[in-house]
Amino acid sequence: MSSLSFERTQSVAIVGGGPGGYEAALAAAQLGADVTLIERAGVGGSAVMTDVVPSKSLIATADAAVAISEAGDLGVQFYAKGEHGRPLKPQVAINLAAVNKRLLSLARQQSDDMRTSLVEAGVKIISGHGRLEGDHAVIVSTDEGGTDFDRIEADTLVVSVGASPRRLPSAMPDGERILTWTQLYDMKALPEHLIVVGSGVTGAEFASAYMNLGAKVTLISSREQILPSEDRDAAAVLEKVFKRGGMSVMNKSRAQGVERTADGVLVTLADGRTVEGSHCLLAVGSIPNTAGIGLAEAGVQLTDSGHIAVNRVARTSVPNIYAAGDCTDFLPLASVASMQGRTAVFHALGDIVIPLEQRRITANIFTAPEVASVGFSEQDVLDGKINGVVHKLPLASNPRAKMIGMKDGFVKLIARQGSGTVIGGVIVAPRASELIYPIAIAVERRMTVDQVSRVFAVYPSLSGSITDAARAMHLVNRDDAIL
């Protein structure tokens, strides 16, 4: 293994041992650096312990749900022998209970994974509280009291603390009907009706993934949409599968209060109507863990929402403090996270860097279909930010997807007007987050659609639908053509 030559050995002090932290901790040691990780919860913090692990798990098994409860459209059906052997149609039980053990297990697996490897890549790994002491140490309470103290210091200080679930002060959290996302998983039953507050990523994934597991779901949406930040076709397309399957979509109704009532939840509308409900998921976004930890301290500066201010190598105003994740004002996501740490490290120890660039990073909404993008949107050509030239392309049409009853769903590619250039795209179906991958590599190396129409996909396949779309813009490097 390959490292830099310093005159002497770096030390770098991480807090926080989520995505971000994890692999500025690895990168750190790869290059030969002294390496200290403190983290307060677990190796691979709320992403893997209550967030992106388990609820994606989750989603996995709903997921399971919806192909056993729609395989009689393919012809597979399911029959147990009754009485005088007459056959009955079973119906699909959900033990939540066994299901969130699972994605408990599985998420401390994932953590004891990570640990392993950050202990076998020399990283020293202290559990505790992690509180900056200046630009170039960290103070660390190992215990719940706060009495014993380890302090470190470190040449480069990352930041890496996350975000926890956004409390109002008119529907507070109660852990057992009024709900966060983390505490989704201490629920024994299935929900009988789950009111979810907040049609945004986290909002739409829970109310998609308990509908497909059976519960009766209400969405309460204070926009016009769901999804209100995506892509509009894709958010139509999510609204009519939610519609179809039984859920109740209330757009343009923000919620006033939540309380609790005898056997339930009561949501208050601000017009005043009401919602009752079994349990409520409360999904109005997070506030980074920023507060308290020494970051204004240190002449770290902070936005008005609290998140840490880093520029595109992930870092802050203090020329030594790094910080990525959550925590900070780029995007929100675990993949950015990653990238941030691992470009931070090669940042402050000397490495090659590329900056990272939103425009090329992929995102991915994981519902039942999920919603995959990159690169600029069609609003960015609608608004004159970028002359570009868009195509639709329906999955319905793609013998893959007739194959396996897929009813919902498109690829739909942006590119630049007079080059062909791709420069975005949205992938709405099974898998998405697979499916865009390409997309994402025609964006990041400035393919055009006729380098992407040549490539081979295989026949037959959704991926075919991505060179369809690309052949239908042949003429899009034509000022004159019309698509």
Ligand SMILES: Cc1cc2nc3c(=O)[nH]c(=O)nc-3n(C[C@H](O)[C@H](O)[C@H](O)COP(=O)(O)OP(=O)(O)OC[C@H]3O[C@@H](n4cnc5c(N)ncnc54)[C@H](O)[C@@H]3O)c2cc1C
Given for the second form:
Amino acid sequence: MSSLSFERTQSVAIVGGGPGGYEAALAAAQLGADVTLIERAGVGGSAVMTDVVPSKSLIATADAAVAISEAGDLGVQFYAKGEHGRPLKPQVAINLAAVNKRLLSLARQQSDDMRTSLVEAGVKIISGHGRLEGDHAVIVSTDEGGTDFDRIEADTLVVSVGASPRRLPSAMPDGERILTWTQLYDMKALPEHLIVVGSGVTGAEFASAYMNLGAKVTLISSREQILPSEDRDAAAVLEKVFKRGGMSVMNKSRAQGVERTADGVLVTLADGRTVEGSHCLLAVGSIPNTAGIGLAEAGVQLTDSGHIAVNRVARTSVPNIYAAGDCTDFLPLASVASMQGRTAVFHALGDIVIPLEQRRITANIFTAPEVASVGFSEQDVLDGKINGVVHKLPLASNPRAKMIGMKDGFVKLIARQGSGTVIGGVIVAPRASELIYPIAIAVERRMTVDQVSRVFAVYPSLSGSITDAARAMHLVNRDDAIL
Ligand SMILES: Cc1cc2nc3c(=O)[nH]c(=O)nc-3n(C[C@H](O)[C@H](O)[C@H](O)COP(=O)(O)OP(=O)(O)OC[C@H]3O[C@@H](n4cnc5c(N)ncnc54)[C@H](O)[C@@H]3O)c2cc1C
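Next, give the form predicted in complex with this ligand, keeping in mind that what was shown is the form predicted alone.
Expanding to the full complex; the earlier chain stays at the top.
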């Protein structure tokens, strides 16, 4: 383990033990600092306890259900022998109680593993609610009543307190029928009819998962298309797949209120229409957990939405206070939170720092199919933010896609006009989260489409479509290029 030499040991106090705080703590311990992490719920944060780990584990079950239901296309048949030896076609059934038990246990396990890693690295963990006292101390209330306090002084403070589901006064969650995503895992059986309010990433992922688990799903979107901030072609593919799977997608429909009925929920739309279902999931965004923790008093600048304003090394307006993750005004992704946490500590403790750049960030939407993206988008090109050329290659023409029975998806590459440097990409496919990596490397290393096209891809493979798309962009540096 390397350690930088300081005149005296530096101390770092971190509030919040999600991906941002966890990575900050590990990096600080590695650099030889005296590290205290304050966490009020569980190490791993919302990412591990309620957001990423449980949702992606649920989606793994949904993917298995899809694989079974589509296996027939490849000639796989399931049957049981009925009366007189006649074949019976069995149905796929989901035991949601068992699924939820599994994913909550995975979350606990992951949280325990992370706590162990911190302890082994020498991080002191304090369980309690932290609040800044000035710019060099954190007060921690360590009991429920808030009467027992610890006071931690540190040279550097890192705030990584995350965010919580946004609640609407006209649609208050009750934990039984009207739910935020943190309350989904108490359901004992599949909802008969789940109404998902909000068609951003979280809404789309859960709508896709519950549909594929066998629930009737209605997705209510206030915009013209679901996933309004994502690639339009990708959103169109998903909408088509959702509708084909039986989902009711209600675009241009703003939900105004949600209330309980005798045996379900009633969603009222802004235009007076109503939708009845058994359960309602509210996926209408998050609010940062930044209120009442002494940030403004310490001089930390907040945005109008309550997020902490940070620069590209995760530093706030106060020189020795850093912030990482969903509580900042950067992108709300676990991978970004981790990177910000590490960057903050490297900067504070004088290690090598590479400032964060949005153009390098890779993201994925875990629907079926998945939507992975990196770098600049086609919309950025259309808006004139960057002089780029876009090429889209449907995966239907890919031989491997045909062999595995894949029906939907595409590879899209975005390159700079003139140089042909790859500046972005989108992949819609099963496991797009794994397939995007070569494009992310191309973006990071500023490779040209010609360089990407020369890389050997396995035949047959889905990644072959990445080299095919790059090859099709060979003439990207010519003004008369037709792509
Ligand atoms: C349903 C869902 C699925 C997601 N899936 C993905 C995904 O697949 N990939 C991805 O990259 N991102 C995903 N995200 C986003 C990801 O969960 C967040 O970006 C990530 O959790 C941010 O990490 P964080 O450290 O900022 O905050 P958190 O994970 O929220 O952790 C913050 C921690 O701070 C603690 N805390 C808060 N206030 C205090 C206080 N005053 N004192 C002490 N402790 C405090 C909290 O208890 C919490 O443990 C998903 C989000 C949702 C909602």
